[in-house]
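There is one chain below, alone, in structure tokens, taken in the form predicted alone.
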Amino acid sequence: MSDPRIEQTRVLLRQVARSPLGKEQIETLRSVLRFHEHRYYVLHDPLIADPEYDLLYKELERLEKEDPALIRPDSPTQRVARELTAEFPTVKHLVPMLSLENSYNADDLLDFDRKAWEQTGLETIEYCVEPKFDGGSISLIYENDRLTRGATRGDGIEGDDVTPNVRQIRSLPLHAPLSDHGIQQLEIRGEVLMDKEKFRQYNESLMEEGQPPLANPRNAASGTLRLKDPTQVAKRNLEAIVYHISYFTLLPGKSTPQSLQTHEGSIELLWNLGFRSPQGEKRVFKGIQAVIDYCHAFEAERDALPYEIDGMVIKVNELSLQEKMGMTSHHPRWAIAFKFKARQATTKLLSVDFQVGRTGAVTPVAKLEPVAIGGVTVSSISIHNEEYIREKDLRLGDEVLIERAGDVIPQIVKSLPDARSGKEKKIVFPRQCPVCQHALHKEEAEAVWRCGNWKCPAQSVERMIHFVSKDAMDIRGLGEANIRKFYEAGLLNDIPGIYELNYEKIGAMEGFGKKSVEKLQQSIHASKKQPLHRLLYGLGIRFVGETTAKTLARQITHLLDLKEKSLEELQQLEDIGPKVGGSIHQFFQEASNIRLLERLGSLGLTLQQEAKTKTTDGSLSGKTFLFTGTLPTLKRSEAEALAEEKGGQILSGVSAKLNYLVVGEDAGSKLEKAKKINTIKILNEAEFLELIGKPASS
């Protein structure tokens, strides 16, 4: 039987189409809308489209702002608060947060049931496992079916009251039917999470900033937890899964319910109630050896989960049983959790190189003594910046912590003062360049050092690679180890030299017969016909990505009308921004950058814009699109040529100009933003196919 909600969401939609909502409505939209909160953000199986969500929730804006009377502090509408003040209150825990023991073998997970046996007086002993998220934990409270607190841990008897910030986690209800289950007051334990997927998006636009990332997924989300603005953290998309229910108290004249009976029944009474919790990760074992073998198992399938998790949590299912074993002062003996594998380690940092990329920018890389972690042996890491080193306290020849979760890139967490000799050395970040030795500069909103010098060694080579890569010029077997062997013997030297190799020379290396020199050859002259939009890419213009560079390319009858263009002018083209206009604008008013694209017209190189072919089918003519995550069948540049052979437009970001936003698999961002703005339409493969006519099974 359906939910009764799904038919009062279509009755709200055909009566705000046609007119306002009156006040006695207000109550079922504010259900509808709590409904579908919950089926976006807990089940990710949202019922309807994000436009009709939105059109109900700014009909609940209108409705109260039109009488504040009617506003309620559990309403979908008041996730926004105030600031913060300075400090955060400390508020006291209803029952106290304790740590739990931990074991990281099955000898100690056989110990604790042996001590569960002598404890309880039984033989067999029933537990229910659960993953053991990885980030920052809460303690929430809810009265009268609202949520009325949220705080951290704390010293596990006091914590800090971060309400206004928790009531910005959307996987957290603010009203939850507790009185259907005779639950008055309700006190719960759970972890905030920032996913892997939003963590890396989140760390490339710290980056892009100049900031220095953060170093793993808990301490983005235990961060997030202490900020001062709730709106900030509303952008950061964190969610929370609770796990454990600490304490409750009864309506009057209601008996407990029988899914408090057991733990496994809370984790499904908390999931009913409208929670995220392990519903779907819990097992319940009889007998400790089956718990043993899932610990393992799970631990071999723990990078695919989209959360962290550093190992998993074994409690005696029934309550009667653990209230029978009791705590510690530290621990509840009832509870342990099983470690998985280390991975973190700490080595020692013997040196930093600074490397220089195409751009200029010069990162500091750690170089360290090697060391097993995760699966790898790590002997260097990035250190990004001059500030991240200052951040960290760095030296030379100091201890530090580093971390490797999955497949996510090594970090340093920290360094350890403690372990210090007194001989070790403070890095020192140069001023000139260590490749030509030219001046650095650092913009004043950027924490990054850059070598100004275009006509650098280390820039040649890297903007070289760039030039050749599959998605620019696409020149297939000069790879880069082919670009820095033929730059290392003096046959090449910069962008135009690739155009004027001596192949003679280049078949007398070791490595080089005549079919591979031929085929470079053959590669070479054929990437001269490359269209526009993948030369002003390869070249590799500040902030030009691919996109960028094709709706650039679109607009410009020859590569060097850029010339001419004032920055002013650059800014009114479409999807042009402050920022890539400055960079293009800088490009194009260096003498050396005009020399080299009249050099390589002179190669034959195409400068001119193809001459637009009248699409066979301009159905999508003024529309545009834009394609972001993993699709299930087309490569993303598949896709747009699809839109574009009937009339579309591709843009390089999410604006009102957008017409079409097409997701796949982690979507991240752009899905997000888009979905604040009511005119764009969001569309998965299936349906941009269906569009623009080609049947996903053809």
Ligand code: IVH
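The shown structure was predicted, so the numbers you read here are calculated from the model rather than taken from an experiment. Numbering follows the first chain given and starts at 1. Between two forms, the rigid core is the largest collection of C-alphas that superpose within 1.5 Å. Compared with the form predicted together with this ligand:
With the core held fixed, K646 shows a CA shift of 2 Å or greater between the two forms. When two forms of a protein are overlaid on their rigid core, residues whose CA moves 2 Å or more are considered shifted, and D575 is one of them between the two forms. Core-superposed comparison between the two forms: CA of H533 displaced by 2 Å or more.
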Contents of the next structure:
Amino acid sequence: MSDPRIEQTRVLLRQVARSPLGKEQIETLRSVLRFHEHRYYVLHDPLIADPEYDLLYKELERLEKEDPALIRPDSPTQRVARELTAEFPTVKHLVPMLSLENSYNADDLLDFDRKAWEQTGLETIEYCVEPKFDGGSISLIYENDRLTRGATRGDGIEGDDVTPNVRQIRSLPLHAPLSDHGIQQLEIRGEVLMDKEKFRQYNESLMEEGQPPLANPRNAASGTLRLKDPTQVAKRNLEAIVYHISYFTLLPGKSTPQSLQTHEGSIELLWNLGFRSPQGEKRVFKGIQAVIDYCHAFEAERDALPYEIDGMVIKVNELSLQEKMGMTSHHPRWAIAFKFKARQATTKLLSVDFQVGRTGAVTPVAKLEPVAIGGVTVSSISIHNEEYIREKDLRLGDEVLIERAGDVIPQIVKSLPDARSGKEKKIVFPRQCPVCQHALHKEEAEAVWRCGNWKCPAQSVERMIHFVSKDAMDIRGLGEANIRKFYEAGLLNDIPGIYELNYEKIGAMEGFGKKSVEKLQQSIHASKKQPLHRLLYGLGIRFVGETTAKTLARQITHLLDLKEKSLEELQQLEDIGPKVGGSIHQFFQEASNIRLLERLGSLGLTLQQEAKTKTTDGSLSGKTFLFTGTLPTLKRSEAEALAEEKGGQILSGVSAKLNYLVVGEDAGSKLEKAKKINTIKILNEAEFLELIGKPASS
Ligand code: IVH
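Switch from the form predicted alone to the form predicted together with this ligand and give that structure.
Below is the entire complex, every chain and molecule, led by the chain shown above.
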């Protein structure tokens, strides 16, 4: 039987098309909107189109505006935060928030099982196993069907009341029908998470602004929960998963719901109340061996999940047995965490190198005593800037805790001051460029020191490396190593020089045969015809990333058009704000840059926008794509361009946000990951061409 709210949605939408809704429909309207929020944010399976949802939402807003007395705190319109939070009041949890005992291997779990036999007098115990979500813990109170409080863990007894922020988490219902189950008040526990894809995007935006990225999604989630501005919290798209009922009271005359006899039942109840709970991930097993197997199997799939987990939690399933086993002051005796292989390790900070990038930014890089984390040896890590070093109080000789969270580049989490011997030394940031000795400068609002010498050898080399890179001019055969070699040999000084290389001299260098020189020559020559946006990106103008370069290129006919535009005119272009506009303006006002572009033009590079022969029909608008492995006929860049031409978006990793993974030969781990997420469609090249309406001719 289908949910009545589906039919109600149809009725409301039909009516709105003809005339505004009336006051008497406001509760139906709210209930329908809550239903679709749940489908979208909890089940990730919407049943209506976004504009249809928006239409109904606007009707509710209108009705509430016309008669504010109709507003209820659990109305879908009431997530919107209106004020900054002055401070977070301290509040007492109804029941203390305990921690978990940790285990690391099968023997630890066998011990746990044995203790459970002793405490219960049973020989076979039923366990419920679920992931250990790696975020920030929260405690939520619902009363009379409404969310009334959200608090952080704090010291376990008292935490910070972060209700305005918690209300921004769209997967947490503001209204949950507790009364249908006879419940009056409910305190639940869960974890606030930032999913891996959102975290990647968030870190990218931090780095674009010149700020250091965060070490892991956990810090991003906990940090977000403490922001003073709930509108900022809303933008970060946090999620919440709840896994424990710590306290409840019943409505008069009602008895405890049947489901609350087991932990599994409480997970189901939470799910039925509209929460995201580990409903799909939890498993119940009799005896510990099957539990151990499930934990190991889950660990193998860890990377394929859209969010981070750091282990599994094993809980005695019968709540009456849980009560019998009780708790210590630190953790319940009826539960244990099985921790996965650590992605953190401690090591020694040996020295710091200062590297100069293509924009002159000087980045300190910590050299570490090599240490293995999750199968990879880490021996150096960027420590971003002077402020970061100060904030983390890093010193030479320090023991540091480092982390490699999933696909994220390793980061230093913190230094360990307790392990200091007193011989550690301050890290002194240079005031002169370590490569050309030019004085470094720092703009007031920035954390980065820069070398302002345009001719600084380090910058010249880095600019060329960026220019030839895969996403820019994609000159195969002229990678970082060759650029450095040619530069050192005096054969290459700047970007235009790439097109004036002396191939005879290169041929005489060690390691270059006739064939490889020919290939190099060909690929350099072919790059002259790269589309304008690649050249624009390749120039390495600050803040002009790949996406900006594409939008910008679409809006000009000739690269030098940008020279003629005033700052105001630049800012009127699509997607160009003051920061990016200012940087582009500065670049095109610099005579040496114009000379460089003119030289490139006379060397035969495309400075002109290609005439648009293909039209963008947008038929795949909103769909996301990722290409992996070698495709039989298309180059990766060609395939991406075809998808983009139809309005598709290219993602950089496999996540639940991905719609299509197009696979070629040697597809590797991305394919394995994608197979585990059943919403991703896996296509080969022929199927992809069919999808975009360009079937391969047979
Ligand atoms: S049960 C009394 N279940 O891990 C109930 N905790 O390291 C104790 N956590 O403080 C918590 N996922 O914040 C439980 N599925 C899960 C969990 C989980 C993550 C967190 C929780 C706890 C911490 C202990």
